[in-house]
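Next up: just one chain, as structure tokens, the form predicted alone.
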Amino acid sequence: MNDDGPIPEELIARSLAGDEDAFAALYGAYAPGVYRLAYGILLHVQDAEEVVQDVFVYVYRSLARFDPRRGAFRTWLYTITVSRCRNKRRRKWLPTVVLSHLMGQGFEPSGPHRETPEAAVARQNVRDALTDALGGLSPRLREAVALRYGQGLTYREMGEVLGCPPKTAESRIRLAHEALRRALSAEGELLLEELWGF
């Protein structure tokens, strides 16, 4: 096991040598990772879904241009997805998201004890201001928010995926602070501080 998921290498020279199951792997192993990133893109379930069919597919067919020399795996294969996502984007606008679903945990408190019903309006109502923020970025701020939080890459794993320096993908999530601390300034603040005062 390598930080780029298990053993990509020997999953990817048995996928090419026609092993089903191989490639089965590979998919489960990555696929939850590319619909998290497809989702905190395009902000819609269904479109997520399609895109991850539609990512799989592609390397199905293109997994021999898959160059280890050039980048990980795992880069390749967002740099595939941003790209899905951003063809699908550009042919429907997608105004909703799910917080918990865009970073890849819930948002749900933990432990045993039940959430009182006063807790669960309040933890609501912040998930309703995050998702109103995040739907007003833009789409390349959505893109560098995803791959940051979502995925947990480096400014330069981002700016391998976009096709940009490392300096552009630290501005955008900059930007992208910036207009989610404006968007969320007073309203959700006080949202924060109604829910962990339950």
The other form holds:
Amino acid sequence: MNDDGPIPEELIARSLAGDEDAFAALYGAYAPGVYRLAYGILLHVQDAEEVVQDVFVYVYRSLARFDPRRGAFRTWLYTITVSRCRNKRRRKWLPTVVLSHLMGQGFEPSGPHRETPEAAVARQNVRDALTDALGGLSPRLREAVALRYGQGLTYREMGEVLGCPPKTAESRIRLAHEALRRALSAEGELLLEELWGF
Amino acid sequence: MGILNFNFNFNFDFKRGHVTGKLAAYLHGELTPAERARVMAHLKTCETCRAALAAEEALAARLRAQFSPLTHPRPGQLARLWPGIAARIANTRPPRRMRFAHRSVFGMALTASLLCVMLLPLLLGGRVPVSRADGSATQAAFTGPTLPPGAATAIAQLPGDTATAPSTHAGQDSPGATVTPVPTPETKG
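Return the form predicted in complex with its partner chain of this protein as a structure block, the form predicted alone having already been given.
Zooming out: every chain and molecule, the one shown earlier first.
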């Protein structure tokens, strides 16, 4: 089962009856998506982990409020996640995380085997540039990018999660594209300048 | 890299019919058929928007390829979080639906008890106000508020509420008189 699958009605029903094993299964199915979304918004490992914990404790306590007629379980879960990320952001100024720090801690997925050092550095630079560009987005735009490119949600689904009309979701994606393009172009030009300097 | 060499102002106005503001939605397949047709027709004739589309495609491809791997949890990371969640759940109350059910039962029992306490004086001490056949009302030993003359008759004559009193009541008040009791639990019993 994955987070794109059908609503796990049975798991929800068993969890409501107090079956912690069923809730553990629910966690196993949906935690990766929640973490990816939280990390995509916060760009901070520890904060994302705390959000995952908070989200699932809240979900356990509030599972009875979930109404499948009003929307998909995943949408409900991501709405809670975005809300928790906003709370986390309010309490703590968002730090900029350089990807190389994460790689030093082993958080980065391993690259292709037999990668040359030059290729590894180039790949790291490209990802660092993207992370920096994402970090420069406003929180609202980063939420939109995380939902679209991290979760593959449609504009309508994004609107449900973010509490805005689909047109607003579309607008945020467009603005995020513009900002990312500017940031990445600037970084690219800087890299080119450095290369010419050599 | 296409996006690096592309220097284009995406904020220009739409007076010339440019569709740059719709290109992200176009790439994501989020336009209506009419909008899509308009964008495609414009792209056929506009070099500027075609260049903008190429830049959009490059950025979208990069985000699709690199965003998701960037956010993947490392192996074992989420499993490490579960014990903390389980501990917090263990210390919490059961899911709300069960608590709600318990609360409902408790609430209904409490309401029923209160109603019984409130109605007990009426059930035990109240007398039945009756109206005689000649229209005069009698409220002997009625502990509630005094009804105005004729009110008991009016209440008694509500549709479906009129009944012939048992002969024992009729005999106590006025032998042979027809009485119309106000429906109370006592009279129904």
